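Presented as structure tokens, the chain that follows is alone, the form predicted on its own.
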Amino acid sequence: MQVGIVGKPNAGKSTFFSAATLTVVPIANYPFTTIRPNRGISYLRTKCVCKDLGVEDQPRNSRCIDGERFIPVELVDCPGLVPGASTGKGLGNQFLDDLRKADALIHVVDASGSTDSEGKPVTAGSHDPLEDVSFLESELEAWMYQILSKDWDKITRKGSLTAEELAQSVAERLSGLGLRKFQVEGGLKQAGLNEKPSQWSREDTMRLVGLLRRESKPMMLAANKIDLPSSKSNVPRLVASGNLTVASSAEAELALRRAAEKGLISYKPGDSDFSPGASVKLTSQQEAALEMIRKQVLSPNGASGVQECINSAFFKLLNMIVVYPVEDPERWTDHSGNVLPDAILVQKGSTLKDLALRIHSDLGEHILYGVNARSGMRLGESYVLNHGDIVNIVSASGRK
């Protein structure tokens, strides 16, 4: 799954993306620094099961540091969106097309109110960040409306449709956004629309689009620039907007990660503090800069917020869980003897068979049963996986 980093220009999107991925991208204090999407790998941070089992693991597809699993995920930093993007203003058309494959969105908002709706610098606190939230949602929905309404007359000419035919027609038009027929059926029911689309008003269709946007592109807010004084009163207002919101300072996180990369400090993404590096002595200027980050960001907020945003996007918006498939359920190893080698992300509600198909189609097609490696209990293919499960999958074609 892929999470898009979105927002207006100059809100800190590229800094957030760099802090989350350590990918070098253009960062500057002017609009449209990013003109094409940047892609990079970030990491989810979650407690590893190795601590519960009292073993030292040997990960292959992820990293384990001090009992914390860091699981790779893909992020894409999209060009900035400005009001009118759905009609082509700014880099709107390009921006919106870049979002087609994103499963969820992190909207980086300038919580300090120091940039206007187009990303131009203004006096701190003079712009209301809630306007940015409203306009981005509106532009996304206007874009989806355009996609849905293209050749809409072909549907309306049919007059009355069955509920299934209508859902299928809408789903086909929005299939590029990842929407499925059952999601459209739920949206139609929630919107209270009948099976005669020729009778729908534009407001009716937009109500449906809003529901489908939230289903296909769930979004959270990264209330950025919390180190600036004018952010203090705005963060609670963003939280009160009803969106999942995390206070963050992408600039502080980027500074901490770069310092850790150079060995100046000991720090892991999401930590609430840092400590001096073991072999490199800090200059007085470096000490002062890091102490300012501690005082203005880490101490009052508990962390920079960037890692919490990544975790929230996957664990809360996308409802993902982490499971550990093994081939030897008694030793928790793969065929090479690696302990807890793989940590795999699956959606909550996934079954043992879903996991088997994810690992290999042949394994899923020939699954016999599974084994809970913690308890030794035998599991059926319809067993619903839980976060932290360690499972062995037995199939007619082999073992995992």
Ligand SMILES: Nc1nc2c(ncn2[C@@H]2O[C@H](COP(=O)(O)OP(=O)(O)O)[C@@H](O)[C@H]2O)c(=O)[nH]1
Second form
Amino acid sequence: MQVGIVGKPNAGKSTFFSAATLTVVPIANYPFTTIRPNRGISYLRTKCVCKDLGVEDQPRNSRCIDGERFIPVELVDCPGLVPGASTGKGLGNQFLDDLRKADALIHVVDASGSTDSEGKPVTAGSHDPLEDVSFLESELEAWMYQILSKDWDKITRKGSLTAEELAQSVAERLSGLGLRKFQVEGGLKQAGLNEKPSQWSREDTMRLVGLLRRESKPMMLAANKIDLPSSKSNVPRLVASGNLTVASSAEAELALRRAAEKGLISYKPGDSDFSPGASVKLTSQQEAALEMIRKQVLSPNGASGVQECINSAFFKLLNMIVVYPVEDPERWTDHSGNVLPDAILVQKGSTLKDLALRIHSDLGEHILYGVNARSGMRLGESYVLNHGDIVNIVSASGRK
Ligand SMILES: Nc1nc2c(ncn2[C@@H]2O[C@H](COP(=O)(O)OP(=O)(O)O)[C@@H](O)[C@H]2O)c(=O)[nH]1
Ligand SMILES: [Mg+2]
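Form predicted in complex with this ligand structure, per the form predicted on its own context:
Entire complex below, previous chain first.
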């Protein structure tokens, strides 16, 4: 699963991306935070089950700091989207390529209204960030409409199609966006469209496209630059737009992570405050800058918001949960004795067998049953996993 950072130029996308991928706590499996210039590893933060169990864990695929589990996820910093993009303006193949691969989007919005619709600086508060929201949605939809309507007459010429055939042709056209046939069928039903596409109006098609956009690219807002005073009145307006919205200051988060990296402060991404570093003494200038972040961002907002955006994208937009597979259900370890070695992200609704297949195809194909490692209860292969489950999978090809 991959989350794309989108928005107009100068909204703070790259700052957000740099902050979110600056690893204060690198883990062995991911020595590089940047995979390619615009692709990087960020971390989800979730309360680790080690505290519940009262054990000291030895994570392998993730990190645990003070009982908080940090699980690697992929982020993509997409090029800025400007008005007219769907007709070719400033919209390179790079953008489409990045967008295609993203499973969900974080739209970084300049909530301070200090940049116009193309990202050029204007007087703070003079641009309405709500415009950027509807604008990006309609650009994406215009682009999807174009893809869909290419050779559309080939479909419509046939006159009446079966529901199946129609969903198939629409899904084929939009397959690059990761849309599946059943999702298109749902969209057609919800849009109340019949099997005679020749009778559809442009509004009909656009309604369908709107539904399919939400389905294939669920999006949330990072109401960014909340350290600037003109953001104050805009954040509630962005929340009221109905989109999942998290207020953020990417710049503050970047400064905090850099300070933590240098040992100047003790701070974990997502913390509501920082404390002095163990050894290094701050200059008065550094102290003043950090105090400003505390006063303008952390105190009023509860956190910088960047970590909450990453968490919301995976937990809320993509409906992921975290489960902990173990090989020894009594000691919660892998075969080398590491306690709670792996924290794995799966989609809500996944079964034990889905998890087994994720770990290894062999394990999934030969699964016999599972064990809930907290209760010792046996679980069937169709058991639906819950967030925080610790499970042992028993297969005919050996225990895992
Ligand atoms: N005040 C403030 N400025 C920010 C914030 N995030 C980014 N910026 C500034 O906005 C400008 C554009 O940022 P950048 O990340 O390059 O935007 P992009 O074009 O969307 O990638 C830079 O000058 C950043 O320092 C923030 O949270 N607060
Ligand atoms: Mg950028």
